[in-house]
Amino acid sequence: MNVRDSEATEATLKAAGHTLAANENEADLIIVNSCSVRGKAEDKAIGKLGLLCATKRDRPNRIIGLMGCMAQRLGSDIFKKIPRLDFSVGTRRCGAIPFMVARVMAGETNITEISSPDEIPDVPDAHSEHGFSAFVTILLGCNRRCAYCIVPDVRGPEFSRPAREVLAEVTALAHQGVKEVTLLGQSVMNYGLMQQVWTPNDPQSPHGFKEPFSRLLEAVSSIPGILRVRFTSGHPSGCTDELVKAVSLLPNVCHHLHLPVQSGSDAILSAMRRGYTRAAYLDAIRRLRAVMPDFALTTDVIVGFPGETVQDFEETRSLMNAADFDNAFIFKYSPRPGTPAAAMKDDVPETEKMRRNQLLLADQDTRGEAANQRLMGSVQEVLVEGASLRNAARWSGRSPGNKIVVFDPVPDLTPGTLAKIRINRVAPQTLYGEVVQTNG
């Protein structure tokens, strides 16, 4: 949601007139997007700006500004921690960044936005040119309020764009040549429930979905152009059996979903206000792998929440292991302040909290290693992104699992295209494989 945020400044940025630079040492203008989700990222940003704001004394000209959560959080305190900071712009305001950065050049300075939770987003739709990929925000904020999480306070209460915008934002990237878009959300499947997001004289569904992300899903993936539908973040109270339905029969829709678990011991689980309980998680993921054998399934986990036991972790343990997810992102937790959980003694020691994170990466590596052996000898349909990373004489790109498949190129084959890749080395995270078809 941030890289989305960020995309979408640049190009408001250009449209008034501002160029890109080269590099963050050329540029007269550097805003850095935060995020709150974590103590450690907000101090990652506040270390960041500190050292761009230095740079004034031998560029007095040099603008500085901040966008994101860390900036709604903090208001026009965030002057008092740098005080050559020269504008702050919360959540659901990047449209207004050309305005306060063309205030900044007329000579105002510690100038502050943040958003209101009663006022309607400000969501642009405009995309920085790129290649066969995008992403479009249907839904903001969040509702949940689970006791760890910040989001609801600096993001908002949830709001779910118009469902013909989204339309026209994705048509108009298709035209452009995008042929994936991941649909983005704090708790995606959500979109529709608290606005009306399709009108009487919209389109019906042809397969009849009644729910309004279903029929989003359905539209999105009809649009001439659109070879791959994904979308982030899921909930599982999201997974209903219409969702289910509609992503098994829209064949451009990925078996693909990261579904956050957070615990696996019901206790936690309370304490968190997930709003699920373990047995209801792991019935959304038996009811999606029912219909979907291939559904890929990643997921988010907090080790060391408060009151957690080394009970309550080994049954983290045991759920990661009965799902068998396909990849895992495991923090530890610490306190944000203003949330419930900031109020609950953190009494899992820095060691243990530590100790129980290189369990859970462990457990995972074989539970990746062995899912791809699975993989071995398969031909996976894998959208081509480009020379590697790590090695720029080989390809990657990824599988409707959004697994990462490495290749050596062929020629004719370009960023953007399909392509069936053999796969014969796999690793915990990543698929290698030969090309044996273009699909252009």
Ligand code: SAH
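Rigid core (definition): largest C-alpha set, two forms, superposition within 1.5 Å. The structure presented is a predicted model; accordingly, all values stated were derived computationally and were not measured. Residue numbers count along the first chain shown, from 1. Compared with the form predicted in complex with S-adenosyl-L-homocysteine:
With the core held fixed, the Cα of R390 is displaced between these two forms by 2 Å or more.
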The other form holds:
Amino acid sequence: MNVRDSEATEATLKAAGHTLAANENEADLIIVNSCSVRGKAEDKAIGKLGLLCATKRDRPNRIIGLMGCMAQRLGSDIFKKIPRLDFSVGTRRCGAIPFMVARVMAGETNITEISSPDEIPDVPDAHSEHGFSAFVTILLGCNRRCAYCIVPDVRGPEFSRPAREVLAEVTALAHQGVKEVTLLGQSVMNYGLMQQVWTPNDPQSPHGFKEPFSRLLEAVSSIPGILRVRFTSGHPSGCTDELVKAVSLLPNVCHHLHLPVQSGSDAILSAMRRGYTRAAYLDAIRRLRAVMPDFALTTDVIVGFPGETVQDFEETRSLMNAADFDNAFIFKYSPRPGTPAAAMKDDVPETEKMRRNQLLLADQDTRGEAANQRLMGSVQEVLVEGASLRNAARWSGRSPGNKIVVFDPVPDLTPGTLAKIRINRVAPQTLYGEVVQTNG
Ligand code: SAH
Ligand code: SF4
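Switching conditions: you have the form predicted alone, so give me the form predicted in complex with S-adenosyl-L-homocysteine.
In what comes next, the whole complex appears, and the chain from above leads the way.
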């Protein structure tokens, strides 16, 4: 979501007449986009801002700004930590950035724009130029309030953008040559549950879908030029029968979901206030895979949540095995100020958090490699990106499960089209293969 906000800010600044500097050193304006999810991410942003503001001694006209979750969390307190910071903009006010920059250029400093939870977000729909893939934010904020999480405080309550706006944005992207869109939200299947997003004048769903998110998936996937649709992040409660049907019926919706599980222990899931049990989580993925056996799943896990025993941790290990994840992001629990979990005792020692983290990573490496081995000899549909970063003589793209696939180009292959690639070699993070069919 931060990547998307940065990109939108780049586009609005360009529209206001700014140009992108070749590198950080040459830039007259630098904006740090911050994350508050873990303490370490905030420490990094503070460290970076300190270094950047120190360069103003020799370059007094340089403008340094802050955006994102930490800007929202700290409000004007940020200027106590970083006195030379020129401006700070909260999560739902990205659209104000060009005006803030203009005010600083006119001589103001230490200015801040923070949103209140009940206002309509001012988040631009502009996109800067890019390749074939784009992020589209459909749902801002979060209403869940998991015990450890600061996101609802810093990104505010759920707000679903009207479907028409989303469809107009994707149509514009398709005209710019974008082939793949990823619809973004913290609990993305909650789209349209808090606001009315479809109006009575909007066309009905050809498949008869009633749930706002399934309707949106269907409408986005039918926009001419859009070859692929992804969405993230999921929650098991959103894996309804209709959603499973939509993903399996709509041909260009990828069979992949990032479905953070956080823990495999019912006691910890309940303390985390995740709103599902281990069994409900496993049931959601069973229903997806029953209809789509090739379905790829990725996840997030937190180790060392307050009260997590070795037994709880072993339940997470066994759940990860049962779920057979393609990839997993493992985080050590970090207490966040003002969250319910911050009032609990952070009782798992750092060394033990580290041990649990390493064990899950090692398990996942083995599992990920085995999952790739199973793809040997399979034919994967790949969105061709062009020359691979490592070796320009070879090309790369991504499979529906979001794996990088590397292959030798053939004469009639064009970047931005779908090609069928037979996998003949696998590495832990990459698949290799040969082109068996092009669409271009
Ligand atoms: N909305 C998404 C998650 C957004 S935050 C969801 O619920 O699926 C991204 C990830 O950061 C989370 O999935 C969680 O694994 C991790 N995370 C959030 N708060 C954390 C904390 N206090 N300590 C450690 N990891 C955390
Ligand atoms: Fe945080 Fe939970 Fe909302 Fe995800 S669903 S953003 S983890 S509160």
